[in-house]
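In the form predicted on its own, a lone chain appears below as structure tokens.
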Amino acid sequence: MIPYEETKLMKQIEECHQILKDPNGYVKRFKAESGRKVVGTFCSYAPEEIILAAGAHPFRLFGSGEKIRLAEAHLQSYCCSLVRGALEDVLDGRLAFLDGVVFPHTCDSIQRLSDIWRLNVPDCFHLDVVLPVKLDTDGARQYMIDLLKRFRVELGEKLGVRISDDDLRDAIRIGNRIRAALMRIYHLKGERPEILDGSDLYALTRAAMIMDRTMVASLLEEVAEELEKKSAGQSVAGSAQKGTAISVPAPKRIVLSGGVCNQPDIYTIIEEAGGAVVGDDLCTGSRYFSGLIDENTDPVTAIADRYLARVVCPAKHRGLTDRADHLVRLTREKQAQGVIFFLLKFCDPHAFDYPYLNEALDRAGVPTMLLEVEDRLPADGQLRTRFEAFVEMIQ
């Protein structure tokens, strides 16, 4: 008989999987039931706390993976699948429930998408957030603070509300709960890879970008608590059975690095090849929830300070080797035996960073593998063979 705690955990994770099957449907139902407006975002640098404080629901846009037809008239074929897919969805009416969209300026493709969206989607408001690129200059902090203050006013005007400091502090507390819970879950997965399937970790993280934030904060906290109980139980059982259990080869410990990951199957195929993802440096992974916001200071300043201090992506810079130093440090912290670079095809910022990241890992003695994908993974057999060869090579 499956223990109650295990059944509860399975139900919570399954709820996230179901939401990921139809995120647009979930948000449409949520909007109808709550009466709240929905604001789409394209990047982890979109100030979700300010959107939440305005009484709106922040919704991360990824593209549905449908065949590209309408977007071809506006975008070149060498734009990434995220940009082309999101434009296809809105032009085809699948995102008609959006009240507005926020574009943090990151890569050239997102900046051009912002212009195309503004000219072709008149039914929802449009806001650009041009955050500083260099984060370690004297003026970067003040520029970031001033920009977020302006965004706070502009968003309030678009939604017809006044965003108070108390609203912001409440939103920050909710965001911190989500980030802290995900940190706990990632830590447990890194300590004991077998405690949670990689596809389940993916579902929990992605659900945090889609679901009602108060609801998902509670769900993630409960999942973290149940996993901690499960881990403690396994430790006790392992101690009791020490010396009698049959030895099972431990999976090879893998870190994923890249931008947007829309492929939960990638985790399963790695696991079936004898590996386990114990950490990541992904825009849709740990970079999304990296760093907590100070709850005891001016809220806009606190939000800005988190953006300045959190793990950077290729769209931002804080020193010449900051990203490589972080990735090497992460592999050591997670005791990873290899790194798989999971890159969207035509994603120039990540492609430009790959050579020097790979070189840094090579100097550190960490084996790497590069996988470039579009909106779908390569053939299952081909991918499985590549992962098996990589895992077998790892010492």
The other form holds:
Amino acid sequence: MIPYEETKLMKQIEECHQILKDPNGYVKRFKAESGRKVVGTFCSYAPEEIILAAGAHPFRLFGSGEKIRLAEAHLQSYCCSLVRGALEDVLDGRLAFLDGVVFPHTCDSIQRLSDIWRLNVPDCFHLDVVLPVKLDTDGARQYMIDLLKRFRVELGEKLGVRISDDDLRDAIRIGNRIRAALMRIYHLKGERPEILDGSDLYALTRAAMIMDRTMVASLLEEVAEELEKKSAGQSVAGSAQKGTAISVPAPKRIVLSGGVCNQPDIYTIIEEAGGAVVGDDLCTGSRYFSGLIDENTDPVTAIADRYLARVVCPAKHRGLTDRADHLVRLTREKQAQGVIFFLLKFCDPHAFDYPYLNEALDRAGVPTMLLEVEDRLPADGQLRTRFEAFVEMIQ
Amino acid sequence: MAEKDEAKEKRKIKTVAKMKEIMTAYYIDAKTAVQTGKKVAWITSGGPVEPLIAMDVIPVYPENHGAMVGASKMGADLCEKAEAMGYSSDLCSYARADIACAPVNGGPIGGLPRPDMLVCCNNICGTVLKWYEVQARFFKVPLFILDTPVCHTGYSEEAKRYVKGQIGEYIAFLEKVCGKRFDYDRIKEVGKLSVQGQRLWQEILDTAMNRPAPISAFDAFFHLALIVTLRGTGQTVDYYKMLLAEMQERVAEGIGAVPSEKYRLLWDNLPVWYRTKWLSEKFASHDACLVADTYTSAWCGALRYVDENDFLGSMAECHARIYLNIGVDEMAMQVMEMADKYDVDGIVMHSNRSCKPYSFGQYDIQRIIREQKGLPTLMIEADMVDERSFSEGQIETRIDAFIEVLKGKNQAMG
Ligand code: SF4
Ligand code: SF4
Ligand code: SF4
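Okay, that was the form predicted on its own. Show me the form predicted in complex with its partner chain next.
First the chain shown before, then all remaining chains and molecules of the complex.
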């Protein structure tokens, strides 16, 4: 018999999977029911809390993977699938429910997507948040704060609201709840990889970028709690049964590193090959939720400070070895036996970092594998074989 | 029809020899910096070079080096080497070539002199940030980043403050690395020479407003090296005065860059360095002259923001508002202004796999120009350094077809 909690847990995870199958459908329904404005965002540096505080709903855009037809007239083939995909979606009317869109400055491709969007997408307000690229100077910090203050005003104007400090504090609290819950879930997954499928973990994280934030905060907190209970229960059961259980070889512990990963199948294929993702350095993973926002100071400054301190993305600069140091630390912390780099083709910032990250891991004795994906995963069998070979090789 | 040697001789630009002399001396100077005790800084093409000159630091331009690699057709080989080092073949080929050169002193001049510092301004792209990080790790030298937020729809007050503040940081950085005080009098001199050089460069490019144009974009690609590398020196001013005089003479005598100029075209994006000769001959064979381009004019585009009497003070804005660091619509406006100014019949766009900020948005610029000016555009897919991305047959066919369009238009107009 499956215990009650397990059923509840499965139901919540299933809900996230369902939403992920059709994020646009979810948001459309949510908008119709709640009357909230929907603001599309492009990157984990988009200040979601300010959008939330304005009473709007932040919705992270990824591109739905439909065939590129209309975007061909605006972007060359050597542009990443994320940027081309998002443009295709909006030009084809799939994002007609968006009231506005926010472009944080990150890479050259997003920079130009912002222009092209502004020139070709009517009926949808458009705001650039031209973030600093350096994150490690006082001047950059001041600029980041000034800029977010400006964004707060501009967004308020677009939405016809005044965003108060209290609104911001409420939004920060919700954001922090989401982040804290995801951290707990990731922590458990790292401790006991078998407790949750990788694709479930992915669904939970992605749902946090799509769903109503208040609802998803509660959902994630409940999931964390259920998982903690499950974990505690299993430890008891495990120690009671010691010696009698059939021994299944423990999965090889793997860290995923890269930018945006919108390929849930990857987790399953890794698991089937005998591995388990115990941690990541992804924008669709820990970069999204790492670092809480200080709830006790000026809210805009606190938001800026989280971005300055958070695990850095390769499109930003904070020292010369920040990312490698982080990745090596992460593999140690998670006792990972291997790292799989998941990179999108034509993504410059990540492609530039790959050799040095790889070298740093090599020096630390961590084996790696590179998977470059254009828009969809390579044929199933091929990937399976590669993962199997990698998992077999690592100790 | 082969042109008579005499006429061909007459059309050669005479100052070329002088230019080669200056560049050779410059590279020898840079390569012997260790012996002469001078410091060397690697700097991006859109970077603030004048303070380096004022501090007696020799500026070295990996991008100019990249162009030399391309022109000497060593690009594919070096790019492959970078790929073997783990760098994706989709990255900018300047960066790939330079990264591959560094550890083995490869390339046409046996590598660039070792830097004492790196100065990176991201006003041209995000690539340079990543590229300079790679080199800062490799050479273990300090890196200064001048962060110039892109001006999508304008230059915000916040950005203005931020960039201005960084000029001070830059000077402090230089004082530290060079171990001496910054010379505020000297920078005034250097600033004046820099502005003078930029004005002269603009005047030289402007001679192409004449029919026939005495200078083509292909010539400009070559003569550009000085305004990039030695901006702020008297040498550059002297050289450009000479070149300008020669161009004015050619105008007076009616000597064109192309023997019988019929079509006037504008080039967009970086040159295809390993094929400049082929392309220039190809266009010339159709009596088409590339009379202007968006690339070489970028080094005088900031003139509109410069304050000669407060060079340091206006430097921030000059760097933040250059051609590539603006929105696609403003770029289209500038292209159209140039199209009017040089009275062109069409635009040739190089869709350059290496350079995403320059190339993404070209389709929209093309559309805007068609709608607002009715000018035809030719799109060429290639890469500035990596000759593996150049398909001669395909490009030749497209050029021929484009010229047919121009001919058709001409005839229609009677
Ligand atoms: S990798 Fe960087 S630029 Fe890309 S989504 Fe993540 S934070 Fe944004
Ligand atoms: S960071 Fe990479 S994946 Fe993300 S938009 Fe830019 S190029 Fe595409
Ligand atoms: S070619 Fe383009 S991407 Fe490469 S360094 Fe120049 S501006 Fe940057």
